[in-house]
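This document opens with one chain alone, in structure tokens, the form predicted alone.
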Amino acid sequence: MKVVALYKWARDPEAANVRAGGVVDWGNAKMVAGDDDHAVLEVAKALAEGGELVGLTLGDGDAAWALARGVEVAYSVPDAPFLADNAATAAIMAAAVKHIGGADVVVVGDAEQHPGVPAALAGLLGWPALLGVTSATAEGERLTAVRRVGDTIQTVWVDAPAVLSVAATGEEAKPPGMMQMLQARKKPVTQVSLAELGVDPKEGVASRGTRLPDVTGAKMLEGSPAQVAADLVAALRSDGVL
């Protein structure tokens, strides 16, 4: 089975610096390892043993990280930017696992910040999708993921090709050495631009500006229950909403 690993395809949403007026900046932030992307991994490489083990970055996101945990085969799309839409993402996610051709399985985190990429990948690839992942295996065509669901663990079996988005259930338990970090740097990585890809970002969705939001003041009430309850018809009253 071959299966291709997404990984550092979003910034750091706490890289953000929202500027007077509402303008986001990013600075200098780069692509960074996503909350569930550890456990993305360990999750391919269980599909993927006695496979083929490819990961895929985007932008300036570090190949080294994902080579220095087990990925066999490394490709990159440098020159893909960070996209707001998250359709726009998926569209540069899709074109390179085509490009890359013959994947069984695309694994990707969850990614609360960016939601709505793995189904956008789903969609573009027509693959069925399992979000929630948290551990997979591979008989086969037969893929059997476990995934939580509010607070039910559901074991769910599909055919591939899919696209399996990954939840993580805790941190990673032993990251790579600097060393092993080194020697993964060493390791070539295919780079392919988004012109080679056939895709234009700028086909997404335009960003036309941002805002600070309104912010009102919080007004904390203390006291007995009877007190706190009265305050708070009375704070009510006030802003004319009894």
Second form
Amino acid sequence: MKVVALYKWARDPEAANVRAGGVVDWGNAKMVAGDDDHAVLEVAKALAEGGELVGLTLGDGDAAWALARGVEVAYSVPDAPFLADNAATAAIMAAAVKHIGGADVVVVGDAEQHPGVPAALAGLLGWPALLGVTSATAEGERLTAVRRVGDTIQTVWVDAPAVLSVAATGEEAKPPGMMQMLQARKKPVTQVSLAELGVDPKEGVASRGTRLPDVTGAKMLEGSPAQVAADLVAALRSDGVL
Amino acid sequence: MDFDVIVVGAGIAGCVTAYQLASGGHSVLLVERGAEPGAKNLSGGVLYCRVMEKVFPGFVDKAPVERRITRNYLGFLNQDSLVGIDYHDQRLGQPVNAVSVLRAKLDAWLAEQCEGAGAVVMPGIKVDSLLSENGQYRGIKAGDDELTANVVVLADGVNSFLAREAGLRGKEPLKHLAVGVKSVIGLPAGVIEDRFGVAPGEGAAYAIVGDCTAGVGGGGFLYTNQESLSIGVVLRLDDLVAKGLGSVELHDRFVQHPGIAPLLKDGELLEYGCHLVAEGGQAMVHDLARPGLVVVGDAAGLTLNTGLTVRGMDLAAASGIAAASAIEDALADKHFSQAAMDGYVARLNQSFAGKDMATYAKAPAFMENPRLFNDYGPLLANILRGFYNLDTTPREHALPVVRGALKASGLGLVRLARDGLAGVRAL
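Now the other one: the form predicted together with its partner chain, given that the block above is the form predicted alone.
Once more the chain from above appears, this time first in line as the rest of the complex follows.
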């Protein structure tokens, strides 16, 4: 089974500075691994066992991240821009998947900040999409995915090709060591340009401004432990928490 | 050996060392704890950049620097007055002598140069310990992995836990350390140029003592970046603790001071943070070499605060040059003994950095003088007030004015002379 794992295709929202005028200043933030990306690789590795695992990253993200985590073949689209338009991002991904000869499964992160990407990607590829996947196995063309829906856990069968969107259930269990990272830096990365993909991404979302949520100031309680505890209980009562 | 040289820390000292050795065709690993070089660095500061030209010709034009500093301002800040020396000189810009930098940008660029020269740059690695065998250092350990090299260069910053582990330095006494609290305030380039009276691309550096720290040893600083100001206070830890004051309160007090606030007006707070700063000067420089190991930059204690200039980055670069040259020889001879590594110390001592550390060895003690922070500012203001405050009473000659202000300050002529002499000797 040929599995494409998508990783590092968005910037870290915490790297964004919202300026007074409502402009978002990204500084020199690069594409980074999203919170779900390590789980994406876990699922992709499990599915690709005995088959082929290809890593795909967009923009200026460092591919060594995936190469140190078991990806053998790495592609990147260095000139892919970071877009607010989920469909436009997915269009780059879909073109890249086609460019590298298609796949049986594309695994991508659930990405809270960009929720439309997995579904748009599946739509553009014409494949079914399963969202909220926490683990998956493959038997022949049949994929068995476990996903969380609300407080129930579903086991879903779907035939390849399909897009699986993975949600991490925790932190990465064992990040790669220095040796793995060093070896990863020596492995080749095939770069594909947007022109080669035949994609000319257009930002379809026009932002009229961004505003930070209102912040409520923190209360500092000072005094003896007993006094602080009493003040805390009083404050919780007055705020209606207790 | 996995590498000829492993450099720990991708700041200025580490990058300069790694770049030079990699350019010389040696295999170099540059490891950095931050997710990216510069990620952990808060410094916005003035880099006296002539030394960088030796390593990276055309540095000022190629590197991401903010502004060329052509105006230096030394100020004594009092509760309701500010007495300053304003030194504006076009000659400081030709050739460029100092630039303001934001390290998050500069360090990323430096690491790119290292990579371009053939060094392997690996961010996101926290080195846990050093590998050694019978006193000969042989590499680094991070997690379960070990990597070996003929020489390890410690460029891991002011705290340098690795240098401590190697027994090269003990825990620094509080009086050698200060805490820096900094804000970066966003302002349009044109506003900065108008407000500070500088041409586009040029900038100012302010060094301020006195009320900005409420008498705590240390001072205030303000540097102009391209579209922001770096402003804050540096506070000596022992004095801060003794006076029971808080660093955040003193920072806020400084930026709100009527002598300073107008410079920041309508600016937008972009960044805020604090960092440990080495202030011990020459007294903080410890032995810097062991077989197979050298220490450079802040980790080596190479910082200088003379009151007029606060230096660290240029000294870091000079130590990197000295280290790379000594290691180059050691690699050629295949000797990594104490004597071979002492070649670095000898080269450092011969460089302007080593010589300046010696020249200004007395500066930290002079800068500890509490009168510098408490008394001289008001004295200067009172003398000037004697000349300018024309309150329809008849004027006196300069001498009685000065004498009167001196008497009122309680400083006394002898003490003034002594402090003056100490200052001349220390600086």
